[in-house]
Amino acid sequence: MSSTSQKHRDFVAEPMGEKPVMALAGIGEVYGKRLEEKGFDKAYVVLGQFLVLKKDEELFRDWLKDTCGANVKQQGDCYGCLKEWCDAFL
């Protein structure tokens, strides 16, 4: 498995609170703005969608691609970030 980014490590190191959507690994300014425009302005709102999809990797990746156009690497980074956060805090 590839090493995780500093952004990923920072995200999973503490409770989510009111972190913006762009705090998620794999979500930068462009994809963050696209998500915000569709109502996903906070990381916890994306987490809600992740949980609605029952933490299913394929469903979440498809949703992220369809919602903001994230590529395969970004989808995987975001999925891994949320999965690890859930493993630690839920």
The other form holds:
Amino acid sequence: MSSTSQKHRDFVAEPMGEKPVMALAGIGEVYGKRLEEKGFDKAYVVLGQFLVLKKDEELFRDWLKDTCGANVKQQGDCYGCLKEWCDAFL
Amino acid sequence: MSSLRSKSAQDISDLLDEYGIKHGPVVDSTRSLYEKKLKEAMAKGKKGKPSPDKTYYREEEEEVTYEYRTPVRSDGAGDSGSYMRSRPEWSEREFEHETSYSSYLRSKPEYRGKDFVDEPAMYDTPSTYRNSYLNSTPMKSQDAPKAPKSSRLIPLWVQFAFFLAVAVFLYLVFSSMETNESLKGIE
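Form predicted on its own already given; the form predicted in complex with its partner chain follows:
The next block holds the full complex; its first chain is the one shown before.
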């Protein structure tokens, strides 16, 4: 439980609504900007992508790496964050 | 492979299935990812075809020796430790494994002569297994001059001696305790 960041815990605690993509765990300023440029300007759009990839870890990680260049740790954080959110609210 | 771009979503989906790649729907946002995966799979696929012959051979060999391993694994605690260590090495050096195997066999009769009642019964079946195994593969003992002992961190005889020493020590402790208890029992 203590292995997740505060950002993760904040995100997973409530429905994401209109939160920006930078609210996702693992996605900071730099990666957030890159995602926005590609059209993923809100967290729910990334959620959409996550769902279209059938919540598969490998596919989502690959996609994240290709789209914004996130490293392994960030990929994992983002995946974990979205997965837990889905488990709670989807 | 720019021809991937011109393929329909259904074609991409079919290709992904062909290569056994797990995937979701092929939509705008996922298309480029899947095209990239297909490119990698195609590149691998071309290289992979000649090598399966070799891998099959190796797997075959591994399987054969594994069958004879399983009865041995249920043996005494100290031995299984050393066996586990030699296992990964075994998969790399196929020939050397057979010689280390035969050296293990030689040290077995030594072990049988000791006090433990249960062990000899366990050793009977594996030894017959191993005898037939050695008879069926006469050719592979060519590498006997190579030192099999180098594959073990602690030599086998040291392990046996240590085990024996511990056993004797425990027996002495136990036997000295018995006399005390019997005195108390009378009262």
